[in-house]
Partner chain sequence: MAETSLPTAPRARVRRLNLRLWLPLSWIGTLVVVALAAPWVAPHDPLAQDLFFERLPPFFLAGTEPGFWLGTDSLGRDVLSRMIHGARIALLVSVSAALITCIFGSALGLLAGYYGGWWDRVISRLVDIWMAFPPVLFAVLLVAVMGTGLTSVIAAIALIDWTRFARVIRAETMVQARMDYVDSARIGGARRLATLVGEILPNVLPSIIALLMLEMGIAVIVEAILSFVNLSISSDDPTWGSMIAEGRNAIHFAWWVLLFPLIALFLTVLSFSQLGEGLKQRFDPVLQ
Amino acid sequence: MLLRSILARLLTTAVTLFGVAVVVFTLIRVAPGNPIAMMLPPGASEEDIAQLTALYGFDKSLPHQFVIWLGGVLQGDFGTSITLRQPVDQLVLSRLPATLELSVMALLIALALGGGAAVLGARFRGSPTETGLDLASGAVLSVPDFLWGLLFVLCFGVLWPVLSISGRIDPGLEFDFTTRFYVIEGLMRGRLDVVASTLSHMLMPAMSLALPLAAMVAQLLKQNLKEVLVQDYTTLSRVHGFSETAVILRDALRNAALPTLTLVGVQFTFLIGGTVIVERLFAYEGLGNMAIDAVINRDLPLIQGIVLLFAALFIVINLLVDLSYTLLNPRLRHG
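With the form predicted in complex with the partner chain in mind, please provide coordinates for the chain only.
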């Protein structure tokens, strides 16, 4: 039963991936501009054009072209960036760590802020504190990351300039990175100045991405905590002499967390999607910023590579969330 549902889930994932490939291929082919002409330097001969056309299969029928293209993609051949003249897979992989570090940092902030607000609201349920937190989370929730980012730029970049509003790290820092995971590598090599500089650059974009999710976590987790806090076993803990805060942290949190974890899993992909514009806003050198440059410069191979990478990332995250939910939920596990 469990195995069958996992297999069915894997099958639909494969169908989704294939659909994504079809959509990306169609969009790239519909895009105005002759891709061959863009790949060649100006003044290329007719012969060169014919040769490249044949090489990329542009003289074949569309379904045939799709098969050739998909074959290349499956073998990791994403082509060469037109503007940057480097293999797309290298470019994309060099930017991925920046986006991943930003997304994970935003996720941690969202969990900390949202979890804290939920515990506070549940602890002081029925009081003005809870009403205030509800109002705040409702307002925070309806404002998207883009606006939070702009507000932070204005407040902490200009009016009270305490943080840098562009880049990923202080350009004056001397440090030879072997990987692109600045925070992780800085930590492992004991260079706290590098870590501090990267984190301070990440703080505002990460907060912008985190706030809407934090509000969602605060609302859902508080609701679930309140439901758990009227159950008998929490009353028993109170009878044993544990304080209300201890009851929430010791007993209630563990039992109320599952719906929140599912929500966070699903929302994490939305958060990663938000990095595209937030990175642009903070001139943060990640995938999203590169993607917008690629679209503006009509660098089709690069756009295609980035979109496919994002899509694969989202699909894998959703799959993992689904599978872990199946494994964590006792009703489904023994069903």
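Numbering follows the first chain given and starts at 1. These figures come from a predicted structure and were not determined experimentally. In this text, rigid core is short for the largest set of C-alphas that superpose within 1.5 Å between two forms. What changes on going to the form predicted on its own:
V266: CA moves less than 2 Å between these two forms after rigid-core fitting. A14 shows a C-alpha shift of 2 Å or greater between these two forms [criterion: core-superposed Cα displacement of 2 Å].
If you fit the rigid core between these two forms, you'll see the Cα of A50 move by 2 angstroms or more.
Let's see the other form, the form predicted on its own, since the form predicted in complex with the partner chain is already up.
Nothing else is written out below except the one chain.
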């Protein structure tokens, strides 16, 4: 049963990626602007324009261009960036680790803040503490992530300059990275200075992304906890002498967290997409920052590669969430 579900999802994934490829390929080519004209200096001859147009295949029909591009993608060739003159797959994969590290850090912060607020609200349900937490969650949720970023830059980068406001690591650090996962590689090689510098650069953008998600987690998880805390098995735990806090952490939290898992998975995909603006705001060397440059420069092959990768990430994350929910829920697993 589980294997059949996985195979069905994989087939759906392939169809979805193909649909995304068709839509993105078509839209970015019918949009105004000529990427070839942006590559050439003023006064370029018609012959120069024609040669460059033929080089990138823009002289062919739209379906023909798509077939050529899709054939290359199936062979692992995503084309060459128009502006950077490098293979798209290498450019995208070089920036992907930065975005993944930032997204994971934001997710961990959101789970810690949201989970803590939910447990605290459930523990003191019906009290002014719960009301205050609800008001705080609503206020946090009403502010978009990029505005949180601007506030953090103003507070901790200008008025009280204690954190780095741009880049990914201190330029003065000498470290020959084998991979682009700075935190993981720094830990494995015992370079705590590299880890500290990377985390200090990630903290403000990660907090900007994490706060809205933390508010959603707090609201949903608290509601689920309150529903679970009136069940018979939690009442039995109280009869056995466990404190209210112990009942929440020992019995209620595990069951209440299952519905929250779906929200976290779905919102995590949106969180990755939200890195586009936040990375630009903090000059963070991730995939989102590169995406904005690609759009500004009308770098069609690079735009296609980035969007396709984002779509693949969204689908894979949702698939993992569904599988995790099935594995953690005994009724679904045995059904």
